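Presented below, as structure tokens, is a lone chain in the form predicted on its own.
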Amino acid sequence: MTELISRLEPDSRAASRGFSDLSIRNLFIIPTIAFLIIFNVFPLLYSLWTSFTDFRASTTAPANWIGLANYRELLSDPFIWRNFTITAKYVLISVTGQVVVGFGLAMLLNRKIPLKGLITTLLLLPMMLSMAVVGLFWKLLYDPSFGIINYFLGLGKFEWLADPDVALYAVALVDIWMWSPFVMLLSLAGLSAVPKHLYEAAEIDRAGPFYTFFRITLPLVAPILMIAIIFRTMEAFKTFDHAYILSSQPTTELIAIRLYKMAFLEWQTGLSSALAYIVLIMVVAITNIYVKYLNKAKAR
């Protein structure tokens, strides 16, 4: 009787072995908890302390509440506002150009073509690689004396990340090599659902291909586009290991290879605090202006 009870109770048999549906839930998400709360609010909420003080790691100075000085001394920095043109170009030059090619690659790999799959994985394949090895990889081909770009276009001793108007460009290409293929990802996803009877429909009209590119692909594969640029614009916004490594002139200092050297070469702490929650506030608005067309472009 007693084996029969339990077999019909699950809740009674954990209970008996001293275990019920909420501690092992307990069990689970307790640890989770105190996980978040040690390294991600907890460091959340020290450093927005620490950006209202003068605050400096490499010192055993106690921090001094100073309030909005370090907020209002960055504002106020022509080089910082220098930083952020560079780093809004760059994620301009960036992001279009990893849409561009992505969506071009998935036009063509949407279609029926040979080796289909093995082209798909070989273009897959800059996203496997660690962003510290792919600038080490770039310097290389960019080097002005053995760089191979510079011997197939014939440019002698060109020196890409040298050069104050090439060198930005030069960084941004590639992230566009890297992260197109992320694009492409989200695009093939998108073009596959489309339905078919849309382009037999069109057939049968007589459309051209521009009217149903323009009337029919591009207006059903934009939400999903949105995504890619939303996630793109936010990791171009915080790149510095490529472009750290590729080229140290003023011309391509990013934002947060300026908030590196602020808080690890100059050990400004309070002050680059308080630079990377202006950035944080910078991202979140304009993520937010992306999010606000994309409900529009899913709501046609």
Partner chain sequence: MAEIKTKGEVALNRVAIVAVLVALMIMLMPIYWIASTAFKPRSLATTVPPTVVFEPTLTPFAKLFTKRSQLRQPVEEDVYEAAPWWEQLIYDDGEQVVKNRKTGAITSSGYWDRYKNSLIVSIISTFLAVSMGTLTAYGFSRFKVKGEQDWLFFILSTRMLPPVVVAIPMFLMYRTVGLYDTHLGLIILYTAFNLSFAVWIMKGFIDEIPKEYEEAALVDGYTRLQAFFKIVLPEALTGIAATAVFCFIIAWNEYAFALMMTSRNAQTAPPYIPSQVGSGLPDWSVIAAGAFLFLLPVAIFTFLLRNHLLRGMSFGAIRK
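Numbering follows the first chain given and starts at 1. Computed from a predicted model, the values in this text were never measured in an experiment. We call the rigid core the largest set of C-alpha positions that still match within 1.5 Å between the two forms. Compared with the form predicted together with its partner chain:
- Relative to the superposed rigid core, the position of the CA of residue 265 differs between these two forms by less than 2 Å.
- After superposition on the rigid core, displacement of the C-alpha of residue 39 between these two forms stays below 2 Å.
- When two forms of a protein are overlaid on their rigid core, residues whose CA moves 2 Å or more are considered shifted, and residue 248 is not one of them between these two forms.
Same protein, different condition: the form predicted on its own was shown, now please give the form predicted together with its partner chain.
Chain only, nothing else included.
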């Protein structure tokens, strides 16, 4: 009889067994939220404060409140603007390259190819590797005297990483090599979702391959491709690892590298905190676009 009652009243039964649903929910969620607040939100508030001071972590001198002076200094510094310009150029080159190569590979793989599964998996390998170690190895491949790139392309002693005009492209090429597979993977998912009957209908209408591609394939893959582009833009904007290892050219000094040097080599803690905040605002802007598309894609 008690068994029957408890079945009819689930709440009282749960309460009688110790943990209520509410307390389980809190037990499961609150530690994570608390942990992330302590190790993400708190440091950011801390650096917001340092960004208004002239603090240098290399000295024991106390921090002086200097208001917006750091921000004013940064925003009027042409070198910082140059770092942002370089970063924008780098993002544009590498994301465009990844979309072209990645989408091209996906179009090729979206056919009857023998061993398709194995080939796709092998193509995914680059993006799973450590960007730092990959950067180190491309240094060997790019080497002017014994690198295999120059040898196979017959470029003689071409200086990929020392030439100020080429170095940024060389760094972006490594990014393209690593992350084209990511665009390929998302494009493949998008392509496989295109309903087959649309192609059959196009065939009956005797539509040419170009018409089929631009009127059927591309519009239907576009939303998922857009996610890949935003995701890669966000990541490329943050690039540090391989760019820092590959090249020390002024023309390849991305904003993350400038920030690292300012904070950990020059020890301008206050100033670099202010720069970090400027970068942060930019990242939040890109993130918002990303999440908007993410929700749109999920709603479909």
